[in-house]
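Next up: a single chain in structure tokens, the form predicted alone.
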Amino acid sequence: MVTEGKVWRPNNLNDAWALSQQLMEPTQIVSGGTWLRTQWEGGALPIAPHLISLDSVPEVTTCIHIEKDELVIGAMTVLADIIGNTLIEERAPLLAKACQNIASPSVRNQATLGGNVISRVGDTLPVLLVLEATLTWCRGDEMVNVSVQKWMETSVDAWGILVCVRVPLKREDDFSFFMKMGRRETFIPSLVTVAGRGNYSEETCEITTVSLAAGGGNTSAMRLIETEKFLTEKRCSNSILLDVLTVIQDDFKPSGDPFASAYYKRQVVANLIVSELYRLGGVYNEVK
């Protein structure tokens, strides 16, 4: 049952932070609110007595721009705006692809990147992990930058008020992929989500760099570090890909749910990633 809470609408970041610190009863920061509404309606999360809406805070509203060597995306940027943005398409197409596969158009017009991140199980997180993105948090007079990977390794959901997501622009990829697997095609939470990027030498048939991440469903996204180590600077072959299947299943540690066991999810993630690696020129030619 959803109960009523008092909604505060500060018009700047400092006031939002001050409210979150001064109110004596529990507070909840709200951006798009789509994930929170689902949690409230499902009884998974009680509605807080005080809701602090960020929709009037200019520092976190839609803002997509290049700042030095980073692509900066405001935390309140709705997913639909990410999909259609030219800078995102040019500099971080994997992120646009992930957003295209989240929920329905009506939800994507309301849900924000910041909300998807804060959920810890959002489909953008595997992409942000492989892009080596960082999060900027406001803690009063202090701005704290932390990598998505480091934040995901902690148990603290909010390090302050999430201001923006920063994606470095330094690296160019030879291959990249994002895939989401659900129980039906659209408008359903994922069972698993995978993302990857890297560089591949056609001359030596070696993967020279690779970043892999997986998550989805009720599983927080995670980098597949051991799989990356196994693949790096190895000559691709069918036998290597068979070994990779096993390495991924040991590396990825999902939670089971009523619809799919942890074992099933490990197998699906391994198959999805290996199917993408199989497409790399050297292996494909060898198989032919």
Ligand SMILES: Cc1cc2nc3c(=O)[nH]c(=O)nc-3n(C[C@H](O)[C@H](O)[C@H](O)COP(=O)(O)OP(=O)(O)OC[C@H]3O[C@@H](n4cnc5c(N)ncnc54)[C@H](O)[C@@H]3O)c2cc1C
The other form holds:
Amino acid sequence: MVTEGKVWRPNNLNDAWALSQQLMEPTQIVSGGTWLRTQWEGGALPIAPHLISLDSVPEVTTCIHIEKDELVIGAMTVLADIIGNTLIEERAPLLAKACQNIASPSVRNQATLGGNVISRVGDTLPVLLVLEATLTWCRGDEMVNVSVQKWMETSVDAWGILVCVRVPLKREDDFSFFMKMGRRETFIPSLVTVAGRGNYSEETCEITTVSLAAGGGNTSAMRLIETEKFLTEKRCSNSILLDVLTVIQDDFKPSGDPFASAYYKRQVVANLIVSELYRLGGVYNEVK
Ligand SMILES: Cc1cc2nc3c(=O)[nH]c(=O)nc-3n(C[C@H](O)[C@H](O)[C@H](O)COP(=O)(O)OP(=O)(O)OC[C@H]3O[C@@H](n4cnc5c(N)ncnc54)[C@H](O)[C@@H]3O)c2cc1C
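Can you return the structure of this protein in the form predicted in complex with this ligand rather than the form predicted alone?
Starting with the chain above, the whole complex follows.
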């Protein structure tokens, strides 16, 4: 049962931080509230006596702009505003694709990027990992930047108030992909989600750089570091791709759930990634 909490609506970041520190009873920060609500209603989290809404805090509200060599996206930017944004389409199209595959239009109008990240199982995380994004947290007078990868390795969900997500401006990728697999076509939590990007030399048929990440369901997203090492500077051939299937299955460590075993998820992730790599010119030509 969802019981009521007192809602605070600070109108700047300092006040929001001060409230989160000074209130004597537990607090919960609320952005869109779509993830929190499912947790409250499902009994996974109790509703805190004090809810701190960020919807009047200008420092975190919708902003998508370029700062030096980074694309900066305010934590409160709703997923619907990321989809179709010109800067995102030009500089981080994979992120738009991930947002397009989350929930339904009504949820995407309310759900924020910050909330998706902090849920730890959001579908944007594999993309943010391969884009080597960083998170900017407000801790009172201090602003802390941490890479998404490093943050995922810690057990603490919130390092303060998430202010924005920073994405290094797009490198010249020769290939990139995002794929989400669920139990039906749309409006379904993912069983697995994968993202990848990299460079490929047509001349030598070698993958010169590659970043891969996978997650989905109740599995937090992770970079597939061993697979990346295995693939880098390898001539992309059918036999290598067969070996990659095994490497990915050892590298990705999902947890099983009532609908799909860990073994099944490993196989699906391996098949999805290899199907994308197969499209790279060399292998395709070899088969032709
Ligand atoms: C019907 C439905 C379908 C869904 N489908 C998907 C899906 O397909 N894929 C997917 O990834 N997600 C899905 N979700 C989950 C959810 O909608 C998204 O993860 C969403 O992006 C969460 O954002 P939010 O603003 O609603 O987060 P909230 O619920 O407001 O917050 C989520 C967490 O982040 C914390 N938080 C939020 N903002 C900040 C901040 N700025 N600083 C510090 N802490 C903060 C909150 O305290 C809470 O712990 C679905 C939800 C629903 C209800």
